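In structure tokens, the next block holds one chain alone, the form predicted alone.
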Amino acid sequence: MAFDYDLFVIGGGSGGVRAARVAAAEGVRVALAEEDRYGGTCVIRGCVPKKLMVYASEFPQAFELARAYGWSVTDDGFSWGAFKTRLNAELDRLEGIYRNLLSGSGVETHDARATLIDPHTVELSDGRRFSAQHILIAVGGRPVLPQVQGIEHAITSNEMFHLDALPRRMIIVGGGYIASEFAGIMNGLGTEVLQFYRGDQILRGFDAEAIEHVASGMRVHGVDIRTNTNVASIEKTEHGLSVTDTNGAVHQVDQVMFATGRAPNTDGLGLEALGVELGRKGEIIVDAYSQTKVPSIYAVGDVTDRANLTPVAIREGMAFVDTVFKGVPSAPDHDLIPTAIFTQPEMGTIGLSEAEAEAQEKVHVYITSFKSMREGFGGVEERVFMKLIVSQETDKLLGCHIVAPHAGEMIQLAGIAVKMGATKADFDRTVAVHPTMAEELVTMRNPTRSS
């Protein structure tokens, strides 16, 4: 059977993009379809515009610490309307640039939202058909809200972006890494900001005593954290939002923000039909090469829920290309992932938890915290925390957890690190830098407690 193309790509986030592109450099016949914007939840609605957001939201208390450093420094204030537009070009110029890679490896797009009718077959919104050897899903997901009497009242992370103005006091609906930032950000921009969270300590999985750190630095910040509390219920009013949380406070706000779970996009693709298998949230369950069960359709990115991050979907979206049409199988790995929580204080982590370290085997744990210089000597009560978790038996770093300035930038290298089995030894024949935060980490000596 002769196909319209070698290859179709539903969706034009960051694995649908890198897959198209890698496997049209190779020969292969590509289209990709996709009904937003180029660039998908990173780019548009995710990490590239919240890291900007982090990075304004900082500004404070950086003119703070110029002063300290003798600089004069005057404030005029943040202007929303200024950087929103600003925000809004470079997106614009970015989503260009994914565009323009397609073209420029000659891969056709398309406009518009693609559903499956067979295992070969796409059909378009403006009624086309293609037929395709391979489809490649790749549409990401999407926030969810809950079902809260007047929840319609309420937003979620997609909207953050788009606020026509600053809230004066919102609440920030979560405890996940999404809702830690963007309570992080506004409070950073003004806004007087309240976190829920139902359970016992934010950040939920990552390593105990770096959570703690985490939120305790956010509260010395002025997030106003409450554990264990819920909203209620929602009724908008003259003046705002009246928001009734579950312990029965009534908090008058101008916006509620749910950061409460995320569903894959696979909502009326057809894919239930076809035999390919969904998981509980509706994820497309793929095998380690991130095929489906049905042989001619693969999936890759946070579609499939495995680990829902941008470089995993790229990462995914290369091993496919080797596998399909490289002829070399490759499965991507998932395992020890350096990531970073971009809250404030930002917080870098790769490997295990203590807990979950100390589940499986006899451990030494290493902590150092401390004053960094830069802040220390600005006045700044916030301190840096590291820990390493290492194995007794093999004396390999099972974990690393970083709370600390630019942490996201550190673990990315003891990343490499960790991921190569470097042992507690190896760290310590490493010559310190001095004077940075990071030699802290070669620098522990002794455990602070064992297992």
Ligand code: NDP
Given for the second form:
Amino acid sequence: MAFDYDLFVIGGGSGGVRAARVAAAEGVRVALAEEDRYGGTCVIRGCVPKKLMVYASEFPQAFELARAYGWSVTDDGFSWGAFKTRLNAELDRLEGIYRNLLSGSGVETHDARATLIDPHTVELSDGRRFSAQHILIAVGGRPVLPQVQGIEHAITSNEMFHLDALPRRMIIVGGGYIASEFAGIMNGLGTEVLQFYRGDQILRGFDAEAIEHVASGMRVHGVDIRTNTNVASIEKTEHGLSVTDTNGAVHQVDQVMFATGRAPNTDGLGLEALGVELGRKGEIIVDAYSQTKVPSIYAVGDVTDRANLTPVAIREGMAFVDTVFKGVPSAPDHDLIPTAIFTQPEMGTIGLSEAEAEAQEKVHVYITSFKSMREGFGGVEERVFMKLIVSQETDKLLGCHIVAPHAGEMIQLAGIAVKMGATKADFDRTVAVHPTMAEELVTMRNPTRSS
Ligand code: NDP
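Alt. form predicted together with the named molecule, vs. the form predicted alone above:
To see the whole picture, the full complex is given below, headed by that same chain.
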């Protein structure tokens, strides 16, 4: 049977665009459908605008430091409007690049929603149908809101980039990446931030001690983190929102943002009728090669809820092309993924937390904590924290956790070493780069404790 295309990709985010481009470069006839903007969550309403907002929010501290370093700096305040205009222009530019990358590599794009009709046919929202030998679903995820009285008055991270005005006071609900990053951003931009987390400590699942440093650093910066606290109800008032928390306290705020998790965008795609298996959250169940139960249908990225990170979606997309179109079966590697959390202070992490490592084997734990030279000179309290978790049996690094300015940059490089199976002896014989913060990673001589 002759198909219209060899590959039809649904979703123009990080995973879908990469797979489409790389496949087209192999001479594969590729189409891609996107119902919204090209670039997906990462470019349009995630990593990229978020990071630009992090940069914007760091200036008050930079001004303070500049003065301490002898500069005369006048701070006339932050213009959200001016920033938003530039941000939107940048996102338009990036979206244009994504579109050009697709057209330049010969991918036919359809600005429409696509649903599946059978294992080889998609239907677009304009009614047109196309057949394809393979279909790749890369439709990503969306924020989910819990059922709380008055939830219709709350926003999610999607709306944070479009606010008409900066809130004077806001509540951010959740203790994950998104809530914790936005708490720092909004605090830096001048909003009074209350962060509600239902458990004992934010960023559950990461190394407990590293998180302790992040949370105390966030508090020093001014974020009011309320643990064991959730929203009970939200009421709209004449002046804003009146929020009652689960401890009975009432807060008057301008905005409430929920970052209480994300769900895969599988609703209404027609997947279950075809026999594509979905998990509890609606995620597409795939094998190691991103193939679903229906052999012609594959899925990559957040819609599969494996590791919901852009670089992972990109790797999954490329491995899919290797497997299906290059004849090289490739399973994306989800082991030892380095990641950064752009909280203030920032955290970079790879591998096991101390608790996870200890549950597995006997370990040595190396810890250092010190004042950052740059900030310390300027009288700004910014403590750096670094922890290495080392196997007693093999001397290999099992985990590395860094809380420091630019920790994301550091963990990218430390991540290579850890991924290569570096031992503590390898770290020790590497000469320190002086004077840096990262040099402390190779100068920790004696374990702080051993299990
Ligand atoms: P997470 O799943 O990381 O966190 C959700 C948070 O919301 C948790 O603290 C959770 O609490 C809490 N929560 C869940 N349900 C409720 C509820 N009903 N009431 C109150 N709190 C609730 O999701 P995020 O939305 O923060 O991020 C989604 C994903 O996006 C991340 O997992 C990550 O993969 C990706 N991401 C990565 C970034 C990066 O790499 N820097 C940045 C942003 C996002 P509990 O802990 O108790 O379950």
